[in-house]
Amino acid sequence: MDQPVTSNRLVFLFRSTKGLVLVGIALVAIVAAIWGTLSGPLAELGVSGVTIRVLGMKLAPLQREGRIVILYHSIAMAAVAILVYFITSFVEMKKQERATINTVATVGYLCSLIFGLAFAYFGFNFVFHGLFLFGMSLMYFTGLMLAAAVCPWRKDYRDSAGHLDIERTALFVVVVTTLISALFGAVTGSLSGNGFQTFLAENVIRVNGKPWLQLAIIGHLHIMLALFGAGVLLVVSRWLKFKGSAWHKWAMPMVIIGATILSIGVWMVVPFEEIAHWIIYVGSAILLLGGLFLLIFTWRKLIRERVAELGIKKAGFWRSLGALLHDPLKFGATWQMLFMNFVTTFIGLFMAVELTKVIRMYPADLERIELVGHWHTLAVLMATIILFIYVDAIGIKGRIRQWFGWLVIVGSDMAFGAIAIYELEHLWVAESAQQPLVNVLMLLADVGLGLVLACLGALLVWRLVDLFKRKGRWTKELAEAASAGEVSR
């Protein structure tokens, strides 16, 4: 393999948007595949023991909470970096700003991911812990630079009348509230061993009078996931060319107001826990309206464009439905936003309303299962949306696009639909009939997630094989990145 080709591959992987996103997705997939063997069905089959022995992991039971917290943060940093890559790609900014933000984000998440997992699972070398924190600090600095780059008050990004770009303003609000919310975790973590002990939020759900440091971490966990979702919504808005429509003019204020109220509500959890939750509900509802307006616009647009493409003058219900479902990636991104409300938001609201009357009448483990399922479902469904954006960006079309999109949609929805029923089945199924139902639900969940992972694995294997070709698809994508000014060759 000659030097110029090797150099071009590195430029593609670590400087172009498509390459950076590919590396991030691949690393998250590898971590999920390996660390996924340590729990769940694979652990029950004894695979976890093999993983631990082969890799030489050191898993002391007393350090379990700390390991899991670092694992979550390591994966989260990679996910945030991928979102940043899409933002810098879709949002207008100076070329140097884009290059610097992407570079710092890449170094930051790689340090966090590699050294965080090395510290937590392979021997507690505190040099690695320092590098893990260094990576997290770089990611925070990335956020500061991103906020400066998307600042809507800059003259370059106002319209001809001097008005603010409403979508840019929404993105700025989401970035700034995310930076503030990150401090809840950072400040609390800095007090580790000096008034704060690592814990998992789901383990203290029924503890009364929680210390303010625990409340800060619980708030941090919830708001970071919610604001990541708001960031995904804004990226999808750019991807689907939402800007300029009447729905867009209503949606962006909803994102600004909703994200602001939601963040304030979470920040108030520490001093005013009781009333803070009501503020959170209001902010969440307003933010969800922004997503609903995006969905309405997108579905109408998909139907209109497909009907026009087919030359149909007047489409009935079934033809309109077929037109809507024609592109599983663009339909799927907004569908997943809607679907996650049924398997997370509505269940969460039900549990909050019926917490003392119904939920707390059952064992704590059942409530804990719902909480853990809630967070993981939100995270993975948002990950599928990011995957759809990436697959569309690399130009996958035809039958492969159809198969990939629908398998991911059906697989993820089947899995998380089953998990949603599993979380609440004890409320309406007699105890004697629960185990047969649980067996079916777990089978559906395993098959569904297996389909999603198989699609992801096939995508990554294909990209890896292509990367070793001298004139593979990656060369075309590198040329496109050079034309767009992302890289210089």
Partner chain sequence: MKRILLSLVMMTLLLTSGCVSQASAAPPPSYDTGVNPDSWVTVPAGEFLMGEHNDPTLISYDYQIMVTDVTNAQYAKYLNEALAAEAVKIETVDNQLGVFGYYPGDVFHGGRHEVRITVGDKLLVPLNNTDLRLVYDESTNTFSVKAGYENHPMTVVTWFGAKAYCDFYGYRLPTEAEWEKAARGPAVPAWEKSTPGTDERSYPWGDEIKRNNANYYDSRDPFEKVAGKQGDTTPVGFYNGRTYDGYQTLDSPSPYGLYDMAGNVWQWTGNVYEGTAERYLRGGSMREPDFMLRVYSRNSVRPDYYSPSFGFRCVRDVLQ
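Given the form predicted alone above, produce the structure of the same protein in the form predicted together with the partner chain.
For this one, just the chain is written down, with no partner chains and no other molecules.
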């Protein structure tokens, strides 16, 4: 620790896992805060006009779809980078591999985030577009290096009998299927210069005879989010020390088989759309079972450990429930996984099963709301899980841990519960009578999301203030990173 204080801070922020994750979360939060003013309640209050004027954004209505595609990719790259940091931190690999993967991921997502948004929202400077693509390419290269690093066939990572590490295998499968799935977007996107045109999937949902390029893109966006979810599942599995249990022995094969079948199903959407959906259902169900096993294991473990900590020999229902809810971060991560089934998976299943008899009885713009709500909900709930892992990693304890965890859980669940009802309200409430219900649902959604953002904001302000302290928490985390070999002393 002989380096100057400023460079120590930079080492912390851009070399240690906790610092890298903090920077990633902070940038996503800043983008969410600024871009969040362009729609929803803040736009209704007129804040969008101020944002556009002050920042000098150029928002031609014709380019809305293209802008949004780049915005999604910019945020997604940052989220993927955060996931990569957790993976390189949790999974055994060579120091040099870890350092290289993290560095390339950081440069990659920063390039795509900064230059992607600069291109899409501040005038079409094609140098920025090139740098955006360069960043995305680096992220792909990160994936290739990660696949090599977690490759389960490497001798160092087999057990003494030469068997493969099942969790490592699962991670490898998820990384490789993600890389292949990314190509579906990359190859198709690269054809844009040859006449392929930007579109949002939700706008063409009912168009018959979609061109294969559109089908490839629709498959790409679905599988990328699903595999990101599988990646989060594996990180949570490591975080909660799932390995070694009987449930783990069943869950990991489920993840391997589920992710593989799901991916193959999505890759088949272009040539065999009809049958591909059935393969996707099978793959999703198997993958979800893997998640369910993790949940069962975790909840039992949380109860067991807390009951033992309290010295209770035999706990009844209420004491067990109290024990389960004791740690909102660890409980919350698995609860959010379960909750996302109520507000996305089950609704998705209902929509698929009742598509002709119910959903298609109503106009496409209502189905569009369901689709947009569906994946926004999935993305944000996964983000809350990542947030829980980070807050636990930086050692937040006591009341702050309780308040933070519960406010995020209650806020996000209230918001997305309300949004789920909003997505389907037209099935029960006549169009002209919806306004009072919409008012309540929007209020719940706004308050809920406001709570989550307030918690996130408080966390980031606290970390920012801490960075200005000479002996702040960051020095402790930097020292931990040094002893873990993440940064050199």
